[in-house]
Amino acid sequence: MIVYMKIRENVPIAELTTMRMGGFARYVVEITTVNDIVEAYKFADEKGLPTYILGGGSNTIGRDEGFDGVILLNKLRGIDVLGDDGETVTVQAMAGEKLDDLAAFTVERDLTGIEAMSAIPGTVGAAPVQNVGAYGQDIGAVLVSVEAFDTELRDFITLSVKELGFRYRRSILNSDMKKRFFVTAVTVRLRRGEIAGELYRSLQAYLDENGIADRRPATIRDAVIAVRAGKIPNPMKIASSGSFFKNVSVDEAEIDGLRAKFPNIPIYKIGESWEVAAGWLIEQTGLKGQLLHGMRVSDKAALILINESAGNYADLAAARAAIVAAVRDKFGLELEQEPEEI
C-alpha cells in the first residue's frame, strides 16, 4: 500500500466538478508531487483500472454511472520566472495552479499575453489541453512548451508548442493523443507592453462606458474580471461549467453568405480560424433565460447553462439537445459542447 499518496474510495464526482453532477469514482488520488504521478499509474495498473486526469473540475461533466477507475486530481503547485531578456519574460507554472493565479502573477509584473484570460475557472494544466482563451487571447499564442508524463513511455518529457498542434479549442492533448499525457507544468513567454489589436466587443464596450483609454495588463485584467462577473456565474457558488458550447467554426467562404442572411451575426477571426459567437446564436433562438429540463440558460450570457434542478445527466442531455436543435433550425449551424465528460 502506498502510504504517502492520498487515496480516497467511492468519491462523488459531483463533489469534484462544478456542474455538481455525476455518480461515484472508484478511487481518487491527489497528485502533489511528480513522483505521485508515477506511483498513481502503478496503483491503477495493479488494480487493472482506467485513469482520468482532473484539475479544477470546471470543464468536466460527470455522468450518472460514475467512473470505475482512478481519478488523478492534479494538485501540483508553483510559479517561477525562468528568464527575462528585457522585452520578454519566460514563466513556468505547475499544472495544478489556478489559471487565474498565473494571470495575476504575470499582470503584477506588467506582462501581456494572458491578462484577458483572467477569472477563467480551471487549472494551468487544462489550458494547453483545449487551447484555452478569452477576449482574443489564447494560450497557444504565448506557450513555449509543456512538461508532461508520457503514459506510454512511462517517462517525463517536454512537448514543444509545435508538437501540440493547436487549433481553436483543440490540441493533440484532447484529440489525437487524448489521455496519453499527464501535464505537469506549462511554460509561457510573455512580453512587456499592452494587449494589441481590436478588442472583443464586450470588453471594448466596458472600457468605453467607463472612460478607460489605456490597455495596460492590470487595466485589462480588471476590466475582464468585471465583464465576466456581470455575465458569467462563479462556478464555485452556482452549479455550472462556464462556457457550455464552443463558438462555431466556419470556412471563410461561408462568411459572406451568413452575413447576407443574418446581418448582425458576430464572426471573429481567432488565430487562423473564423468563429461565430455561440452565445449570440443561442440568444437569437429566444432560449436565453429559459429553464430546460432543470438546466437554466443564463439570462446574462446564453452560452452558460446553470444546473438549477437537473436530477441526472439525462436532464442535461435533453436540455443540450433542445438548444442544439434550435440553433440548427434557425441558422443551419451545429453547436458543440465544450466540457468533457467522465
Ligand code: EPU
The other form holds:
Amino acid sequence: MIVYMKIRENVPIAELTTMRMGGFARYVVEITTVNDIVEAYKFADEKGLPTYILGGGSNTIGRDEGFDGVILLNKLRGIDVLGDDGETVTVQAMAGEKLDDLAAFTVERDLTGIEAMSAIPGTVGAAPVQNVGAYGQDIGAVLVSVEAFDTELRDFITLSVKELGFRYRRSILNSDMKKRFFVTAVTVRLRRGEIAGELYRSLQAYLDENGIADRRPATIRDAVIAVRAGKIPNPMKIASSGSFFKNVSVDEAEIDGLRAKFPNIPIYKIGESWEVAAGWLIEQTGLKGQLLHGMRVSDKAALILINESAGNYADLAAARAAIVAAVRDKFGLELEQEPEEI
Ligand code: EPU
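Could I see the form predicted in complex with this ligand next, after the form predicted alone?
Once more the chain from above appears, this time first in line as the rest of the complex follows.
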C-alpha cells in the first residue's frame, strides 16, 4: 500500500496537547484530506492498533504510559457559505478549522449564533462532540448537521442535529457512539442581526461597565474576548485544558435542599438540565489559587487547573483527587473531569 499521509512515530503527547503532559504516542497521522481518513484507519487496522482523534489538543490530557496506537490529527481545512435565504445563512466548516476562525468568519458577515464562542481554543470538529458552548450559546443550538466518517460502516455519512442528541457538554459523539465517527465538517445555520434574548450575566456586566449598548455580533465577539482574557488563561501560552471540571448536574428535586443549606449557591438551567457552577464550589472550599502537586487552581477561575510544575499525570491525578474530595466533603456533590484522556 502506498501511503501519502504524513506519519510520525513516537511523538510526545505533551507536544500535541495544551496540558503538556503524558508519554509518547506510537504513531501520529496528519489528516489533510478526507481520503487520508480511510487510509489512516486502514493503517491502524493493519498494525492492529487503536486510534484516537485529536484536534487542537485543548481538551485532551496525556497519561504517563502514553498511547500505543495511532493518533489521527485533524487538519481538514476550509469554510464555505452554502446558502443564504436573506434572513439566515448556512455555513459549513471543515473539522480541522479553529472554532474561533469560524466565529470570526461569521461575525464578519454580521451573523449571530456563535459569536459568544469566540476565543474558545478548540477546533470545529470538537465542537459537536462535547456540545461546546460559552456565554449562553452552544453549538447544538445552531447546528444543522455533521459530516463524518463512520468507522463501522467504513463510509462517509451525515448526522442530523436530532441524531446527535445534544445536552450540556454532551452528544452521542462522546457518549453512546463514542469513537465511532470521525467528524469531517460541521454545518451551522445562523441568523443575520443581533444576539437574541437575555445575555449571560458576566457578559452583560462587561457591556454595562463599558457603556456598550449595541448587540452586534462583532461587539459581542470583542466583549467575550475581553472577558475571557481576564479570566481564562490562553492554553496556547499557559498549560491547561480550559475548564478542568464540568459544572455539576443536579435533579430539580435536589435544588431546594441545596439552596436551604447554601443560600448563595449558583444553579443554572441549561437546556433541560440544572447545573451547579463548579468554579464556585471549588472556591468555597478555599482551594482557589492553591498549588496542589504542581497543579495550580487558577486564582481567576477556580475550575481551571494550570500545569505549573506537575512532573507527570500522577501529580495531576493527586491534585484532582484533593479537589474532588474537598467539594464532596463540603457539598456532597461529585465533580467530574471535563477533558478527555488518552
Ligand atoms: N464562580 C466562582 N468562582 C470561580 C469561578 C466561577 O464563584 O472561581 C462562579 C461565578 O461567579 C458564576 C459561576 O461560578 O456565578 C459561573 O462561572 P462562569 O460564568 O465563569 O462560567 P463557568 O460555569 O465557570 C462555563 C464553561 C466555560 C465557559 C464559561 C462561560 C463549563 C465546564 N465551563 O464556565 O467553558 O467559557 O462557562 O460561558 O461549562 C471550557 O469548557 O473549557 C470553558 C472554559
